[in-house]
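Shown here is one chain on its own, the form predicted alone, set out as structure tokens.
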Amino acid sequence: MENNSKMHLKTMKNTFFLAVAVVLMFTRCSDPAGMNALLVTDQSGESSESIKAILENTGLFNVDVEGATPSLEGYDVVVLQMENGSLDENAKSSFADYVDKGGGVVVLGAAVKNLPEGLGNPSRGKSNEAYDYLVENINTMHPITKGLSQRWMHNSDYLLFNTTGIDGEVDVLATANADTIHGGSGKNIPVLFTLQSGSGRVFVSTLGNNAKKSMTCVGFIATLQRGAEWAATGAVTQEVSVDFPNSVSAHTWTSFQPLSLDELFEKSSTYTIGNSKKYLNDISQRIRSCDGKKETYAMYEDKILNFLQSNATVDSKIFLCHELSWIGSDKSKNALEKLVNDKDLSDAASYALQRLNL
């Protein structure tokens, strides 16, 4: 398989892009923050739990969540979850009419078998354990991948093999490599891609499949719930985490959302020489990103001078004190003055200072 971003059609005819769901009617939602989504699965407890948060989290969408035979009257967006069945000839041809008709959808993991023939092989099985792989977005321009990392770590998932040999009228967006150490055939697959019939539009997911740790990756999250948006607007509205993961590491939600500002200080409030600066690193990323106003520096601010009087480490101190040198106010140089003297943080609060007062 070439890592093109468009394959095109062999033999395969418009009605039958692909086979999901039982949809009677499509009605389209015209509030862009209440849009209506169903998840559709064969899935209980944890997995289809963690799904229904993810789409939540992005205060974009109500979820519901059914079985196999729903009524799907009203909804912007169905999304797929099936591990063990396969939808029988009528909802495919169901759903075939739902997309054409402009109907959105997602389809996550095993559930590509329900894909029209040379889509989906559920026959290919899968790695031969989880682990950590790289994945590359291929098309950086979609809507879905634009501004991600190009080269990303995903977390302890099994490699789903069944993308192999796909053949049709799709769009990859991102591929991952089937090592052969973990039973592949040593090509890239793709793991993101979409469809569209008619005004329809469907996004394909392989990731996912390790529920209580794939589904926390960044990476799963993040490009789930701008599939499902792209799937149901045609757009793609959401912002890039300043944590999305890179080629180097993996990251985690563990409540599949970023976590609060205060939650970082705290996390970050523990942190000593040799132990890792991410949560650190994530509050100085957030204050680089952010609008720039002069309010909102002032609340990181505040923040950084609160932690500076906790019982939080000197080292965690050290750190904030370099980012209180570039955007403290008044405020920060009389506290900054009085750390001055203080054993453990003089170094570092006279630097800020020195930086301040240029």
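Positions refer to the first chain, counted from 1. Values in this document were obtained by computation on a predicted structure and should not be read as measured data. What changes on going to the form predicted together with its partner chain:
In the two-part rigid description of the change between the two forms, Thr254 is assigned to a different part from Ala348.
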The other form holds:
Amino acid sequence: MENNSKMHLKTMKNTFFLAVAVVLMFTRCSDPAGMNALLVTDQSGESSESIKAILENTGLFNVDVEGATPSLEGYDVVVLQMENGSLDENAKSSFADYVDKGGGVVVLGAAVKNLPEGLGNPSRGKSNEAYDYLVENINTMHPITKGLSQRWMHNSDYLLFNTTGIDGEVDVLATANADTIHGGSGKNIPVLFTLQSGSGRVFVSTLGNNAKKSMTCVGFIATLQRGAEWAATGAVTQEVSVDFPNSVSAHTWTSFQPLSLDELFEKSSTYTIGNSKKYLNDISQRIRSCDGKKETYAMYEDKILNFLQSNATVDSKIFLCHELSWIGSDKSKNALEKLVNDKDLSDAASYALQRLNL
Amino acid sequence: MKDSRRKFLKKAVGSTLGVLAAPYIIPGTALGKNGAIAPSNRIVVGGIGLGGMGTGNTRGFLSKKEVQYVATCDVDANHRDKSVAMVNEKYKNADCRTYGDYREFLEKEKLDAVTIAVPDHWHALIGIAAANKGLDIYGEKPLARSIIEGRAMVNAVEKNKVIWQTGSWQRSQANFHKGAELAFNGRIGKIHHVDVGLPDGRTPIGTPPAMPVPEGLDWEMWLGPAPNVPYRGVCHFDWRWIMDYSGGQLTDWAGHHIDIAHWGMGTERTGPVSVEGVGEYPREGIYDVPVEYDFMCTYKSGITMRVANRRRLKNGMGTVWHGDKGWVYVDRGNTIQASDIKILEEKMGSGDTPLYKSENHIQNFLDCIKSRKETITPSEIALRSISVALLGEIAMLTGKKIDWNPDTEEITNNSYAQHLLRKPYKGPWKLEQNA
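Could I see the form predicted together with its partner chain next, after the form predicted alone?
Every chain and every other molecule in the complex is listed next, the one we just looked at coming first.
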């Protein structure tokens, strides 16, 4: 009997500890900024602040920023941004130790020159100008690239030729074509890749060499955010944004995070044909990517109906009448019937009504 | 005169006790001295739309000795001038008449048949008007810009009992015929999947400035039922990249490789039961059709068909039927391949069902005008080919899986997507729905 109750007590204790452990585990996982990231940078101002903001916007990391010779202890991931100089031998050796012991590292842009054994040879130069170039994810099953558009337009950047020819030595996730017009060899060269060293993980992105223009690219932001999480944990939990660029058009987030729907409507309100219609197309893309629930379409409908009553431009209203033509309810029909007599919106209202009355 | 001859032809065919193959071609005594058919006994043809495709088609019709080509119609004076010169050069006379408005053309000309090669947004209005005039029609693919228009066109063709041939000329090529026939007759076993590769989309060009309409072009008429927009230099050919007029490479080519796929699958008079996929749309500029597209259709039998731009598919362009005993692949350039060469070498046997055979697409149309038989690509089949692309377009535009009832032609799971079956018209243009 006594033994039995001792056993019972022991089991209860174990269960308790297990439960605590599980709770702690979940607490850690659900703590949005539960991981520590260190940005080692030789940049000050906008360039390093951009990277810090991008990492923080994941909600996963508390970010410290350090100069050249940091202590890497206690960090889940270290991001290396080094556009000018190189790491000294001591720093290189502490990086190597850190990675060998299981640390995660992200190497950005020109910092590839710090990779071992000439993996990022700086003497190979870069494209003769910054331009929008197509990135092709050649490994679409890696946690970093899984779910992203396979081919996506990167915004206004210099293409580094540093990584030419390293394909066999690393796990290449994505390439870009170093076309001859821009001074390249015509070959596809790695722009996103990973390295394994000891038990640690290294993610390299050679993108982001044209200051804010290239760093605001949603493709740059998303791959950095995903790469940082992967380097830290070996997995990626972040969802892919509907704004992730496709193969046709680059997409930027000027504040390193998506615009709210209201901001999109606000920015769309000045559209006239011939000027950028990206914000309107972003609204279309949000509608297209929505959950398809009645209340969601109703929310978009209400916003468009308000927009039609606002002092937004005729061209922007015509554009959004097209969206109303399929997501609208009876509420839209009533509003559109009134607009049939509007000198500017008559055709667009009639267009939408023909569909809604189907 | 002409009308009464047509009526006689139709009546004569109707009175041959169902023997529809009786040609009406005038006996040898009525032929000209050199064996040519006397002009008064030829099939009188006119053409609406004399751009790239229209010119090619006209050349094809002019090469047929039983055709008398008498008039052209185009909203662009340059096209009118060139087409008239081409026709007159052929006949060594100055008789070809030309029009800027298809309504006047149809009213004044006494034709047997008409060829239509206009931008997609005009297909339904002109096709239905021609059918209502009792004309036999060689119409360019795709049948229509929307499924609702396409059904209205089929109704008009059937109500008026006119012959319709779609410009899906691949059906009259030996390799496509053979591939479809092999697939249809189980030579690769039970088909479980089909890949259809169509061209990659066009790179956007931004928004060119509004500019003066070129002399001779009736821009208002060119737009017709489409929304009013200023002329920006995008008109002939490049209308394909703007959704008000076309669905891009996807809808432009549906009448070829999707059409061929359906032929071999035995689904040419029905359609998928669900469609799901993604399109990549430009964020800037006036070109707004998807540059990349990739969607999966499922048919009632469980067969799946993937339709995508060529870059996304292993075989690129063309149609591949995959069966449980092998595959057959067809593409332009007389391409036909199979998982085993024996599949291609075996002859069709008595137990097989031969597919409709035509060796020349225009000749097939002319033969059917005489026989009053169905062409190799009648309007119903063309509607089913373009419906796949148009349902793909809706699935991509809504970002949702579409369940489709091919019998009632309704989207059954998404009342929002259902609205997109209609392409609205700008007034005063109206679609004659129950033609």
